[in-house]
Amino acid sequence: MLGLGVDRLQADINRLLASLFHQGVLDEHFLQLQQLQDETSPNFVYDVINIYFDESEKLLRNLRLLLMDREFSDYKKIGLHLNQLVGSSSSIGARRVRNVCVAFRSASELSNRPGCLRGLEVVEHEYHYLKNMMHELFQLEQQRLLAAGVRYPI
């Protein structure tokens, strides 16, 4: 009985990331990214992950303030900013976060304001859906490693 709640979840792991594989959300750099973790680092993606998210959280939040001052012309700036989202964006297999930023980025190159304040908004929309997906797939991931780690006496 036990197998089969584990054998679920694992299929419920396997179905959304082909989903999140399929909507292009990540791409093969997510499969590296998990092949770096084994039985020494068993939190390493999780790890990662979550240091992207403060990092990325960071970034968005002195965007949207650059942004919102009015007088701001610093185009520069924002491209350096989403540098560094695309980075690491594209290090963890975020593909449609890394894809947005580039779109993002074209319009800071144009000095286009209104298409950079779209850009952000853009790149904080797949962020939170690839934040909440990730959040997903940690908890199936854990309830897994919890429905295996049972052991029931004889």
Second form
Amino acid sequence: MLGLGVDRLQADINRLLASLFHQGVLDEHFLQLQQLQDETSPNFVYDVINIYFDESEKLLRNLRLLLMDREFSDYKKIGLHLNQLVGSSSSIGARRVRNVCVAFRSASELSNRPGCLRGLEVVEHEYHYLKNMMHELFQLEQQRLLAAGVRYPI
Amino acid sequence: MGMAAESQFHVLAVDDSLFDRKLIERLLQKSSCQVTSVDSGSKALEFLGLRQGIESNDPNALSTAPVNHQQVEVNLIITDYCMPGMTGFDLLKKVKESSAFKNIPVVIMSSENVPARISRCLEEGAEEFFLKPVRLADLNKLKPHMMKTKLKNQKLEEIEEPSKDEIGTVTAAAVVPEIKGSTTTEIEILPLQQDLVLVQQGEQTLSTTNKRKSMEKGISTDRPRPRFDGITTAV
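What would the structure be for the form predicted in complex with the partner chain, given that what you showed me was the form predicted alone?
Below: every chain and molecule of the assembly, starting with the one above.
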């Protein structure tokens, strides 16, 4: 009967992933990331996505500070931060976050302040949605590991 | 495929972003390479044994390093383009200007597709320019480049000390400039022939896929290829 727990959780994981792909939240780069995980590096996806969260949140905080400053004019700096975000988001397959970062970057290239503020809000929204989904995924995987670890007594 | 190389390729990865370093490390490990990663161009030069453009043969100059770096063979440098301080392009130039290390293939990575930037890097001697996100398939293109330097280093070792054990690592890469020139072209080491053929084949597939990739990106592949004395390569 315990085997069913694993199967059910696996089905939940598959369903969640399918939904995220369908929504365009994730793309095939996420699958490539998973392929890099193996016995020699069993927590790779978890580790690298957590680094992505840390770095992205720093960048988003900096972006907000820059734009909130009344005397702000350093659009080049915004561009640099966004390049980093675009790059790392593409690398983990976070397609929607990447796309809204690109849109934000276009506004910064036009030195469009209101456009940048809107862009930042959209990026923050997409980013947090992704983060919540990833947490849900990691939780399901953790539960599945636990369920799979329980053995029948002989 | 059976290769003459007994030891793994050693790649020096340079990127200021922890995220990108983690990723490139895993990709390289997955491609069976040893990786050393550093977070800046200057640290990369330190690792190689170059400081402020001055080549140092003094092991004491590398006080932070536990190993005598002149014995560490680097088969490839892969670097991010956009880095604070020394960019990947600056690093490329410094490596190519150094007589000791200019034969180490350098690959540049960037998340931005700027054709002028790509041409500039290739003209300066970069072997490849990868757009991020870098894939495992991209790294497979690097094997022929790394094979060339490894073969060359092995050949030079055999010239220098034929009695030495074959699995010896290259001692000073700084020795390279003294043995350059016509001496190496005369020497034909037969067992390596099949590997040269493989390198040539690798080169051919390489140039086709490069062309394809570059055509998609709308840039030219016509660029001066680096010359490796003593090793014929199909261009």
